[in-house]
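Just the one chain here, laid out as C-alpha cells, in the form predicted alone.
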Amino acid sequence: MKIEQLIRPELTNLKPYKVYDFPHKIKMDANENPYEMPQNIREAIADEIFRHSFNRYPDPIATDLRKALASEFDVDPDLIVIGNGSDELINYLISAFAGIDAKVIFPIPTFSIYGICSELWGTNISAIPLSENFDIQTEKIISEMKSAKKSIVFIGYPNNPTGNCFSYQSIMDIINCNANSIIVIDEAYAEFSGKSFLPLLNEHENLVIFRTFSKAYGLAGLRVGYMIAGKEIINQILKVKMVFNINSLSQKIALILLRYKNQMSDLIQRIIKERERLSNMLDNISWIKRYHSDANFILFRTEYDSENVFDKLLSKGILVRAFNEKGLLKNCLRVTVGKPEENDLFISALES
C-alpha cells in the first residue's frame, strides 16, 4: 500500500503554504504592526495572565468580546463570529457554502489563502486578472458570477499586496449583482484605510464582512480574526466551527486591547504618518516605481531583478517581500511600514 493511494484528489497538488525565516535584523515582510505593546497595557495583560484559568476550556462562542465587538460597530453581536485568525474563517466559509456545484471568485494579486483552501475543499477557482492599474475588473467578475450556479467572491479591501483599495462602485456593482453568490470584503487593513462596507450589512443578506486583531492591534503571534455578517450565514458558519476554536487567553488579551483602543490609535496614526512620509522617500529613488498604499505596507517596482535587490536588503540585515512573478508582480516587492528609524536605515539600504 501506498499513502499517496488514500491522499483525497483535492490534496494531489496543493503545496503547502510556506513562510520562510530568513535570518534578519529588521523585519519588514509579513504587515505586522511594528510597535511593542505600550507598557500599561503589558501590564494589564499581565495581570490577567497571573489570574487566568488555564485549567478551564475557553467560552466556545466568545461572548464577551463578541459583545464588546457589537459595542464597537453597533451591529448584533449574534452576528459576530470570532475565528482562530480570519484563516480559519475563510476555510469555514468555503466549507459551507462552496463545494464541487460551486465557484470562488477572487482578482489576482491577492490573499493566497482564498485559493488554497478552494482548492482543499474542491471548490471551482476563477481568479480575474486586476487591470493594470491594479483596480478590479468588475464586468469579467459578473459574468464569472452570473455563469456559475453558486458562488463566492472574496475581495480585499484594501488588497493584499497591492495596498490599494478597489473603486469603490466597482465592489457595489458586484454586491448589487443577481446572481446567487455571497460577497466577502476582507477589511484586514481597515484601521489604516478608514474604509469600510459594514454600514451596508444591513442592506445586503449576502455580505459578510472580515476583520482582525492582527495587524493594527498587534496580535499576529495569538490569531483573533472575526466576521460579521447576517444571521442566515452566521447559522451556516456556526455549523462548521470548530467548538473551542479560539482559545481563552486570546479572548481576554482581544478585549483588553478594545479597551485601550485610543491608546492603539495613537499607534495607528503614527504607522499612517510613517507610511506617507515612506512613500515620499521612496518617490525620491530614480529606479522604483511606488504605488499607492491604503494599509500599513508598501507595494514598489525596480528597475532591477526583484530578486537580487531582496537579497541585497537582505545583506544589509532588513527582509521585505520580493515578487518576481510574470505580470503585474513583475520585479515588486513589498515593505511594511515599520519604525521611523527602521524606514530609515531601509531607504539607506535601498539607495547604497
Ligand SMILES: Cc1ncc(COP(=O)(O)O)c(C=O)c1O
Contents of the next structure:
Amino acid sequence: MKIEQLIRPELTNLKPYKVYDFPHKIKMDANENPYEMPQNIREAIADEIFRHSFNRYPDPIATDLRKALASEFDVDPDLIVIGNGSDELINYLISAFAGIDAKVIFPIPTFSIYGICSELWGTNISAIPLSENFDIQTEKIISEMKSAKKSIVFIGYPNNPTGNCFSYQSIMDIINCNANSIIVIDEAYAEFSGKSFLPLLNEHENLVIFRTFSKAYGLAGLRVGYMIAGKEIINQILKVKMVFNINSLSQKIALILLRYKNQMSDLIQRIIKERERLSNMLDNISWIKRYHSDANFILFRTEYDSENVFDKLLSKGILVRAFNEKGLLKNCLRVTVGKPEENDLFISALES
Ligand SMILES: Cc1ncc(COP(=O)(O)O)c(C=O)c1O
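Could you present the same protein in the form predicted in complex with the named molecule, rather than the form predicted alone shown above?
Time for the whole complex; same chain goes first.
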C-alpha cells in the first residue's frame, strides 16, 4: 500500500505551498509593514503578556475584538468573524459555500490562496485573465457567474500583485448581476487605498468584505484577519469555523493596536507618502515600466529577465518578489514599500 494512493484524488497534484527564505538584509518581498512596532505599543503589549492568562482557552468568538471592530466600522458585532489571518477565512468561505457543484471565480494574476483553497476543496476554478492594463474583464466574469449553478467570486481590492483597485463600476456590475454567487471583496490593503465596499454591505446580502491586521497594522506574525458580511453568510461560516481558531494573545494585541489607531495611521501615511516617492524614483529608470499602486507594494516590469534582476538585487541584500511566468507578468517584479532609507538603497541597487 502506498500512502500517496490514500489521499483524496483532488489533492494528488497539489504541491505544499513553499515560502523561500533567501538570506537578505532588506526585506521587501511580502507586503509587510516595514516599521517595527513603536516602543509605547510594545510596552502596552508587554504589560498584557505579564497579566495574560495563558492557561485558559481563548474566547472562541473574540467578543472584545469584534466589538471594537464593530464600533470602528459602525456595524453589528455579529456580522464579524475573526480568522487566523484572512487566509483562514478564505478557506472557511470556500469550505462552506463551494464544493464539487460550484465554481470559484477570480481574475488572474491575483492572490494565490483563492486558487489553492479551491483545489483543497475540489471546487472548479475559473481564472479570468486581467486585461493588458490590469483591469478586470467584467463581462467574462459575469458570464462565468451566470453559467455556474453557484459560485464564489474573489476580487482583491487592491489586487495583489498588480497593486491597483479595479474600476468601481466593474465591481458594481459584478455585484448587481443577479447570479447565484457570493462576492468577496478582499480589502487586505484598504488602509493604503482609502477605498472600500463596506458601505454597500447593508444592501447586498451576498457581499463579503475581508480585512486583515497583517499589512497596515504590522501584525503579520500574529495572524489576525476578519470578515464582515450579512447575518446569513456569517451563520454558515460559524458552522465551519474551528472553535478556538484565534489565540487569546493575538486577540488582545489586535485590540491594543486599535487603541493606538491614530499612531498607526501616522505610520500608514508615511508608507503612502513613500509609495509615491518610490513610484517617482522607479519612473526615472529608463528600463523599467512601473504600474500604478493603491497598496503598499509596487509592481514593475523590466526590459531584462526578472530572475536576473532578482538575483542581482539579492546579491546586494535586497529581497523582492520576482514573477518569471509568461504572459501578463512576464519580467515583472513586486517591491514592498520600505522605510525611506530602504527605498533609497533599493533604487540605487537597481540603478547600479
Ligand atoms: C489580497 C490578500 N489577501 C489576503 C492576504 C493574507 O492576509 P492574512 O495575513 O490576513 O492571511 C494577503 C497577503 O499577502 C493578500 O495579498
